[in-house]
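What follows is a single chain, given as structure tokens, in the form predicted alone.
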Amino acid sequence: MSIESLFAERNAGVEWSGIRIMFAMADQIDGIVNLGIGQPDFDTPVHIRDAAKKGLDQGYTRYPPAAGFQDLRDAVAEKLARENKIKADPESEIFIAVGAMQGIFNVMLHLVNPGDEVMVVDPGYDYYSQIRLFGGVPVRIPAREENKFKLDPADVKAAITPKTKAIILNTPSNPTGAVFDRDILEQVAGLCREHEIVVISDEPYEHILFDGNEHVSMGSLEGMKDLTVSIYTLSKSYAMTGWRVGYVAGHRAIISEMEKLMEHMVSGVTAVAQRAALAAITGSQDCVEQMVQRYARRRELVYEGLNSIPGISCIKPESTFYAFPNISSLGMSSWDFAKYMAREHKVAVVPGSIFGENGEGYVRISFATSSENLEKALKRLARGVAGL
């Protein structure tokens, strides 16, 4: 008998995350330059730690409440009315959570049965994992570059039926860096109220946003609060991957659920990471702006090297950190240019395929490192083009 017959058949639904196969990959070898990487190349900023290194001394090192501090969660009240136009009784509707990650599985077990079926942009973030794990049925949403890899919400109509349950949005997305206008919202958001289908918004990029786009979050849309789970990070915009902090606001219903498996799960997010946090939404925002900042010189230099590679095109992201470009002409699979780039030429990227079926064709570039970099890594993937 083997250890693996005695898995949970659950087990079977969860699969390893491609990213971090890549990162396996390009960390055995010496020099790569990696571009894979979904996480800011900036340390938190200097106020944020103090915060957490003043809680130290105050003594945040015993345990939290299951939903999270009361300051942390009015904060994130207040920041939500009015970054989100998103209005949430701090008390009953917002709960502090490990991550987004956390969120999301969080909600995904709450409300996802076997056979019940959830929507998912293709290409898009890997949820399959997720709504797999309970029993759910992922159905594909295409994305398309000819539409800026906007979502088209007559596609989201034809694949309602009645066994779907919810919907996962993420915009600003990942990896497309593409941002979902308020007219497609409105009206994906029209679909969900008639079919009475729940919208899980990951918004993890909120901030990162480039040529003046607007970030419409779903629950601050007419009708939709109490259809709307949302959920935000501080990873992306304040440096904090590390640091394990994020929130949900959603109908009290939900969230007392999920205050109540807390308990059973982590007990409560790291004291001192919530007191990190706080400091982070009421403090100056100028560390969001000055990094975005960066991020913008950081994508014309990607996006004009990127294209000015023959067999490469790309179009310009609208937000996040990440270019995804086309190298269908290229005449080899997603995993295989990944792979004979890391391992002829020492650059990293992320195969397109790890997003979906529709992302085939594609690879994931991450500009969220410096500038002398991403210039070291834009020679080498044009000679390892014109290597082919």
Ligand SMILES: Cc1ncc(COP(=O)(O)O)c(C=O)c1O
Contents of the next structure:
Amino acid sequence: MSIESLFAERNAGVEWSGIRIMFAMADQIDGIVNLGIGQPDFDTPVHIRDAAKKGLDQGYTRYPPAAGFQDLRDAVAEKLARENKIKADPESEIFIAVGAMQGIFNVMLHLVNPGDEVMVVDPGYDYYSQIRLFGGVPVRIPAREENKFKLDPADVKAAITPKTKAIILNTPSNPTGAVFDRDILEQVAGLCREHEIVVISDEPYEHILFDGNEHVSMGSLEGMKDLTVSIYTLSKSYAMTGWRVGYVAGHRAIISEMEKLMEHMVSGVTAVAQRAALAAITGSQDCVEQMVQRYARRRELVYEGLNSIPGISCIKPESTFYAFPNISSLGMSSWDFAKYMAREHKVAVVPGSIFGENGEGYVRISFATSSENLEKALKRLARGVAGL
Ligand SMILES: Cc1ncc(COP(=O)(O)O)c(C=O)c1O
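And the form predicted together with the ligand, for comparison with the form predicted alone?
Zooming out: every chain and molecule, the one shown earlier first.
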């Protein structure tokens, strides 16, 4: 008997993240410059860390309420109204989650029945395992480079079937840095209202915007509040990936289900991490602004550097800390390119195919690292491409 034969069948739909596989390889290589990491290289700002330390001394060491501390939910409600134009009742329509990741997982668990179709943008963040775990069927909606990787509502319309349950939208987008404009979202919203499709709106990069781009939250559009589950995280805006705090806003029936399940799953988000989150949301936002300015300077460096390499072209990311250069003219798969660059030239990038079939021919480069590292990596990439 093998222990695997005892596993639940649903496990088969879950795959190791491709990024993790890439990192395991990169970790073995001494002196590698890692441009694969999707997290800020900055430390969590001091006032946020101080709030957590204070929280410990104040006794925030016991079980928190399953849906999160009420003062944090109140602060989230104010932020949502102010920044996202979403009106959510802090007692019944907001839920504090273990990062955006657990928010997404929790929503999938409540919405997806076997055979339900869930639309995802391709290339886009990898939600496939979360959909398949519950028997859902991911349906890919292409995002094309000639469209600056923005969603085309006509593609959404063409993909709708009677089995369509939900669409997951991630704007600003990982890995392409695209921002979906208001007009696009309005059109998709119209389709969702017509066909009763739930929008799972994953918005971790809402603050990391360049060139005056505007972030529009699906949940703020007319008639979309009850049909949208909006998911946010402290991870990227405040350099808090390790604290594991995010939040979800949605219809009270969904939030209530999530709260119920939270008890059985993890019994709430770590109490001191919630105190840190409260300080982050209610404190000065200068720290966010400063980090975004640093990303903006690095974006220029990466954009110029990549486009000066013959054979590579890259559109300018409108947001996030990722660039998504086109390497298709080099005549190798994105996995082969990533392996070659890691092994022969000591620079780690993420193969685009990890983000869906349409990501083939691209790689993801994170500029959440120092300018010195970026300069070093760009030189290595140029040398590597020249050596092909
Ligand atoms: C699009 C997207 N969604 C969700 C997450 C997960 O964020 P969190 O750290 O809040 O779980 C990430 C992290 O990289 C992401 O890029």
